[in-house]
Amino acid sequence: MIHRVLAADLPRHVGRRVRLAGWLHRRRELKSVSFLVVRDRSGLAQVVLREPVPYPEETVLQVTGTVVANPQAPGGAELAAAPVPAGVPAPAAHPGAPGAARPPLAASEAADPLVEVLSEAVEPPPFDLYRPTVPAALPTVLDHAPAALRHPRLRAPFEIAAAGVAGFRAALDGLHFTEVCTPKLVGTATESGANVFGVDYFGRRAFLAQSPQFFKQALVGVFERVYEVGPVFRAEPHDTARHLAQYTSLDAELGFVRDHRDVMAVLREALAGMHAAAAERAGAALALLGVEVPEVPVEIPAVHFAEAQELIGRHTGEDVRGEPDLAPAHERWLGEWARREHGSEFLFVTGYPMAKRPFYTHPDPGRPEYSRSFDLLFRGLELVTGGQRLHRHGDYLAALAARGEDPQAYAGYLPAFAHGMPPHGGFAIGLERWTARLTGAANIRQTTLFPRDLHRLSP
């Protein structure tokens, strides 16, 4: 029986008769020979025929033939005409494919690879997918994503993202976290203001979850350490290259922490796992895009928010003291400072003002106007937000009262703390933003499968 062989594995089968299957990536007809380039999930393979093939690009083919070494072919091997022993029949056609099996071949014959059509393309792709660069603007790519993403350069970021998710999971599994799956429909919109999507839930008002924050905190009381990979939804009013209405969040929460620095240490391990997995599992995609995976320092440099403001003021002449957050330009400056002073693409900014953080954030006991929270900048852009949370029921009631909020609005959240909760904290990484920073993508939509934003709800 002849089994299907992937394009990348052809060199290991030189001299053998194999079956290849994939999309017709490119077709070139010369005077006496035809070249087909077939694309599958592993890469490209060349097929050499003595007869022309009339099928258009993106037709799905199955090709059976002998693997011949050729240094000029992709990977150094191809399917081409080769003598076969007398009496060996050609393989039967694929069920449902046109044509029947050929009669047995004589010893003197050189058997052309047998090409069978599994599905013929009836429309051309939005642009030539065989070209080494993408000859189309981003709107065209997004409008025709099911076909456009077949281009190797457009597919590559998602191979890298998939490897990153695998690395995230492996790192936290190694630290004895439990993966959880929490609801994305919630009954109250309580975490971050008005940027929520309302939905009709059997005649009642419900909302798409902005994060799994409340659930993962509650589950610290069950498992101690939890993580989740899943979608989150923000009714994001900003139409920029870095904002989406739906993205993939890599969340983690852990109990029995001393403070936010324990959370930062776990985040460092998660990022190191993501980068190692990207290098190991997506090496071809990284090479195609010309991306080198930066090292995650054993100890990521950190600067307190107040110190960061002093640095910005001293070196730029801008007095940003008293501002509750960092502007994007200041994040970029800090990223350059970290690279210059510490040789690091990463920088922790810790101790953001409590006024800028959610009510459940733990204040710094020594400087209560500041928090035990952090942002992680990756190449000058916020990638991760995290910190230590409040864990005592009475502290939650006091924090809500200080903000003038009714505890009844949090009736589904607060009981977890009434039953005893350890000191805990966590973080969330935006997968698409991580991939964009790693690959140098100018727009986060380049690293988002079927983006959802102010204007786009299809495909």
Second form
2 protein chains.
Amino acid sequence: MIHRVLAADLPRHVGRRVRLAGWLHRRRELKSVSFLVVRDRSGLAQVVLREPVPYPEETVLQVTGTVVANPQAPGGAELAAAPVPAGVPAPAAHPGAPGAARPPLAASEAADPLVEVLSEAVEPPPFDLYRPTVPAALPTVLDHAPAALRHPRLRAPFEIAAAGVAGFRAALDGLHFTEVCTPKLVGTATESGANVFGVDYFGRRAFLAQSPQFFKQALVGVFERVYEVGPVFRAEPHDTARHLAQYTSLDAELGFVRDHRDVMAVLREALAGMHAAAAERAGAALALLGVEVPEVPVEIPAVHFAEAQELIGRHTGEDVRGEPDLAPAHERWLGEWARREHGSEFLFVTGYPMAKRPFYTHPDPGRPEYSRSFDLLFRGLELVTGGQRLHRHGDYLAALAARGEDPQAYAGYLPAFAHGMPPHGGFAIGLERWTARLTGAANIRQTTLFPRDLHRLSP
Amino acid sequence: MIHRVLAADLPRHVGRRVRLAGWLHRRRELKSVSFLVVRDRSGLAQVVLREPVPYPEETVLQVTGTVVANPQAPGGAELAAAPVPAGVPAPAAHPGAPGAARPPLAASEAADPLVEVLSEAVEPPPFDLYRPTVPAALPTVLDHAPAALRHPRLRAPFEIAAAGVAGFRAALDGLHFTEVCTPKLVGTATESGANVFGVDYFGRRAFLAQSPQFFKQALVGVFERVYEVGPVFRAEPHDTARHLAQYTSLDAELGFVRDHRDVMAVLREALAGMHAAAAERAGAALALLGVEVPEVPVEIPAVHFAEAQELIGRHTGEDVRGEPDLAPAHERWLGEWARREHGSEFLFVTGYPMAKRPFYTHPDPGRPEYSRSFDLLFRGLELVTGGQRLHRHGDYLAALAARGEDPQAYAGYLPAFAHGMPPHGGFAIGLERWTARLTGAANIRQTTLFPRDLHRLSP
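Could the form predicted together with another copy of the chain be shown next, to go alongside the form predicted on its own?
First the chain shown before, then all remaining chains and molecules of the complex.
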């Protein structure tokens, strides 16, 4: 029996009879020869036939034939049983296109490769999947995602994302974190109150969790160090290039920290793991997109929020002192500054004012209007939010009282802290946002397989 | 600066001054000596003091002192600066209990270990966490999960689960699967129609996905081989030991299969990966629970549904021919039979009648009333369902027509098959169920951190 060989492995089988299986990526009929490009998960392979093939693109085929070396074919080898008859012009070639110019081969009596249809395409794809760039606008891509994502350039970001998340886990596994699975259905809409999705839960009202924040904190009491990769839900009424109703959150939380800097050190390891895994496991996808994975500095530069405001004021002439947050333009400016001054694509901004941070944020004891929290900017955009949390039960009661909130609303959350919780902190990375920043995608929907937003609930 | 040492590493530091940090698992005050047991993520460590300590159990402490070898202490070493004064009786010992009998030490002028409180426990735990067995019933455990899960025996299943899911991913990564993240919010309640949770989605009606079935099939067209580890939601109105409203599904789907047997072969690899990782990464948790990880046979025995019915009939005297499914008692009987006849804890039952399988199931061409689907029984209980799916667009239209269903209800699903989809199949493993079968937990809630069911929506 002949086993299947992947397109990328074809060059290792020159002279042997093999079976390719994949999608008919492109076909070209010339007068007396047909060029097929077959696409599989590894790449593209060329098949040369003397007979025309009547199947449309995206038909699923298997092709059995002999591997012939051809420096002009993608990968340097193709399936071809017979030489191209004399007089057939070599079509203009671009990488991966069928019909790349081929040297003359010795005549042979061998039969053509055998083409068998596994499954026919009954509708044409929404656009030509074989074109090197994507000939469609984003809404078309999203409306037809199952077919559109087959385009190698549209698929590539998700190979990078899969590698990144594997690197995240590998880094935290190496630091003895425990992976956990927490509920996405919760009884109270506590964390921010707004922008939650309501669920009809056996006749009761439930909500979709906006983050695993409370669970991961409680689980620090059990495992000390936990992470979770899972969906989070935000009923964001914003129709922007950055907002999604569901995204994948890479959450981590760890106990026995001195302060937020221990959390930042773990985040640095997690990011370094993501970047290393992307380079190692998704090299072809990165190359296809022309993306270089930036180095994560051993020590990511950090600037205090107040200092950042001063820098911005000094360089831009805008007086932003007293503002409780950074405007997107100022984050971008800081990103440029970090690249210029520190040669880093990453910048920690620490000590955000307590006023804009959630009630569980740990204040800076020396300057209690500032927090022990941070954002990590990646190329001038917030990629991660994190920090040290309160850990004493009394501090929680005081923080809620100071904000005029009813502790009863946190009845499922507060008891964890009554039983002894170490100083702890954590962070959350948005996977789609990381992939978008890395690949230069302008819209978060380009790095989400089937985005959900204000308008989109299918496919 | 003295760095933190984990309890399990204490024996490697005998004679050195170290810092332990963790929870006060237990304390015992004798006339002139106190025994503390400190619990951290690695295990338990004993601390001996001449002064009494006034803190309640579960207080978070750090203890700085000298590591002294003591064969009777957990792990063979403890923190103690001074010998136990003469005349102090050795308390009765059980493993991990404070005050295990200690040999006399030479007198020393060294100070007691220094105990510092990081965070005080302001309420006692719901039951004694230091008892070797859990002195509480399941509802108490679930109501107080953040504290209760700290009990080493209650925490252990989740360490096994985390290891298992890592093994699942490692096995599929090795087979070149791509990890994907799919929407949990869907526009139509297609897969089974019943038991779905409704969501208020920006004023529209949406549903929580009961499985990533349709997405993972569509993504076979993109990546050929995909897996996802994520939550699935079932509005199960059943109040049983087996039903949850949310559980973690380990989903895989792969293209270019000959039939369901290729899917079963991949499932075998995934399970072997889970069992290997559990043994390798969660050895302490398995030992604590007294669990041995059963071997996954290289070839898991398989029996056709019709043959299984004959076996049951022949051995039990019950005539079950013509029944469209197996009763739980018959699954248990088959599990016993597989152990007896094949020495296997696992048994594939293949070819379930089409009547009881979803419309996307691929029929057995030779016996079209039977399917190319399977269940995998683990110790006589269904752990996995899977099979080959239909892959031709026309077959889907015919299957829906035969069941009297409107293809319009599947408008987000069917187009994927119009663009050429290879023969494919897949499976889904319930993580909590796997952990429960492995550890012998009688109730699925014992292997779910914060279960969600008909009655429970917190903590």
